[in-house]
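The data below hold one chain only, encoded as structure tokens and taken in the form predicted on its own.
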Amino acid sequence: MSDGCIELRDAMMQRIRAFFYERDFIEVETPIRLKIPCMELHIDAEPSGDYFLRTSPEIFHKRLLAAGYERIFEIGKCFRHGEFGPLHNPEYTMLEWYRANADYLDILADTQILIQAVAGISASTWQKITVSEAFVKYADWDPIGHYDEDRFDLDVVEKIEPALKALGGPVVLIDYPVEAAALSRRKPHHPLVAERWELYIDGIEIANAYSELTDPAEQRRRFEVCAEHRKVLGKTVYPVDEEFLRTLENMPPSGGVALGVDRLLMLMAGADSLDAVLPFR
């Protein structure tokens, strides 16, 4: 671990909270343990005992934001089995936030004024471009109505995030095929794209927003297509929760994102590896 990595992380953590207790968002605490993971297709959830370690909070603050919660935050602890590596970590520090009658672009500029005062990166430096537009400039296809997932994640490590960090600073890569956004609403008159942005600083990805789905039978459809694609794969499969479709019921139209704590304190630090920020790895 690098020198001053805990004075910063604090700093940081500081800057954090009172960007949101300035906005008027409640933080909030939810499970750790749960009985059944979220269902996405590349990520596996650790487990604990019958239950599962949490790869995001994200099912829970969906249903607070269903019972009537229209700004919520939270920091804690997540979990992924199997990730390991100068940019992965089996446990690690997320920030999510939600906010109720918002969409993915309102979550965007939430995210610019926030990377700009904990990190003192300007919203005037970030580019934006469509994942067709990345696709096309940098693959030589587009994804959008020609989805091919293998082919879509091997270019995407290959080609298209080697690209952003060649282009420097903060990347909005937006508009993503709905086949890669197992949790986002389809975007208005193009229903081949999901309203997705993944957020790359220097060619790391640091954030992932949606404009939420909240139609119950189009996200037990889609949750269905990827349990028979996680089978495929030889990987667990875990039940559709029926309990989080019956959130989505009385979810009102919401927008949130996931930042990653580790990855954004690694950048202020100037590092390039988590090593030289988290202190028990």
The other form holds:
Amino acid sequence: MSDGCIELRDAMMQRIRAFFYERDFIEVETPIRLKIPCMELHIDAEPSGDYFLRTSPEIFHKRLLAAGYERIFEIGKCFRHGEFGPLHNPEYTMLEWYRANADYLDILADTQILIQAVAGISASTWQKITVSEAFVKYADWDPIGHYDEDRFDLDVVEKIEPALKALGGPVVLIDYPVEAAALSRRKPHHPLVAERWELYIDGIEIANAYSELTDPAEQRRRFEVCAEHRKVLGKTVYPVDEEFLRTLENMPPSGGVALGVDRLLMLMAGADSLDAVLPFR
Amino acid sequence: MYSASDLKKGLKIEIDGDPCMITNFEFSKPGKGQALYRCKIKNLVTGNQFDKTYRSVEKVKRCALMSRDFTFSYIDGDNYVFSDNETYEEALLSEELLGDLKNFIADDMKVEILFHDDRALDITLPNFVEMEIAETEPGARGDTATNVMKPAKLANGYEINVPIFINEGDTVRIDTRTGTYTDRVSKG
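Write the structure block of the form predicted in complex with the partner chain for the protein whose form predicted on its own appears above.
Every chain and every other molecule in the complex is listed next, the one we just looked at coming first.
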């Protein structure tokens, strides 16, 4: 661990909380142990007795949005099985915030101001590139309408991320193929595109945001496709979370984002591995 | 077979029949995508280095490497011939594979040879060998400082730096791992 990282984290946490309090967000706490983890193709939950540890607080934040809470944030530990590397730790700190009657672009504006306030990176330095533009430019194909999962993932790691690193600073990769939408909604009039963005700073993925999907029927279909796919891969298949699907019926249109706090701290410390900022790793 | 998640730095694997070693390894997981294992790999036969990314569903072949003890017997053209200490089977290692190590091989030297199937890949000599200095400028009498070095040649022409007090005919100890002078064994 680098010198001063404990103090740097403390200062960062204070600035993050100040940012949200100034904007009338309320800090919430949601369960860490869940009966049904959120089903995503490549995210595996850590079992904990009869429960699972959360991979994200997303499900409960959406229940709070449905219950009328319009600006909420949470900073807490999340857990993902088997993820370990310079940029991964199976237990890590996530910042999530959601706004009712907002979309992914409103959340992008929040994120720019937050990053400026916390990390001192000016919002004017941000670059934005669509997934389609980035792939055509750096990988010679367009995944929108021609999605191929393996090719997409490999090219992100081998071509796109190195290119974003070369661009330097904050780059927003925006408008994903609908097949990689996860829990985001389709773009109006562009059914092949999902309203999702990822923030990269110096080529390192920092945050993932959506205009949230609020259509229970489409969400059910996505869960079912995902369950089938997980079964084929030999992964644990989680049951469809019926309570969550009912929640979506009452959820206002919303935008939300998850931001990796440890990675942001790593960047602020000028380090290239989480080893430098996680004292007990 | 290894699963991609078993891969790590230093692991030996087989690719297209060749033994390879993972020299650098990084876990990667883009966005909501699948786990990817980015490796830098060295082909242990050709020495070529290359990058390869494995997906978590991919399987990687194990590489069976085995070390056996041999004794140096003779030189046959460009090949150095060693005999197995137990079976007396002969193993031929090319001058090219031996590289600089060929300069330190002496009669009846005990060595360890690393095989992939029946192919010799690498050789380990004793850490230290004693060799006679064949050629060097005369040493300054009484100067036993070890930090002033001068060039010298072994009988086989290998050039090495030795302290200034070493003379022709002296026997010195050489570290085969670095190819450098260690100390003087006896005066000539």
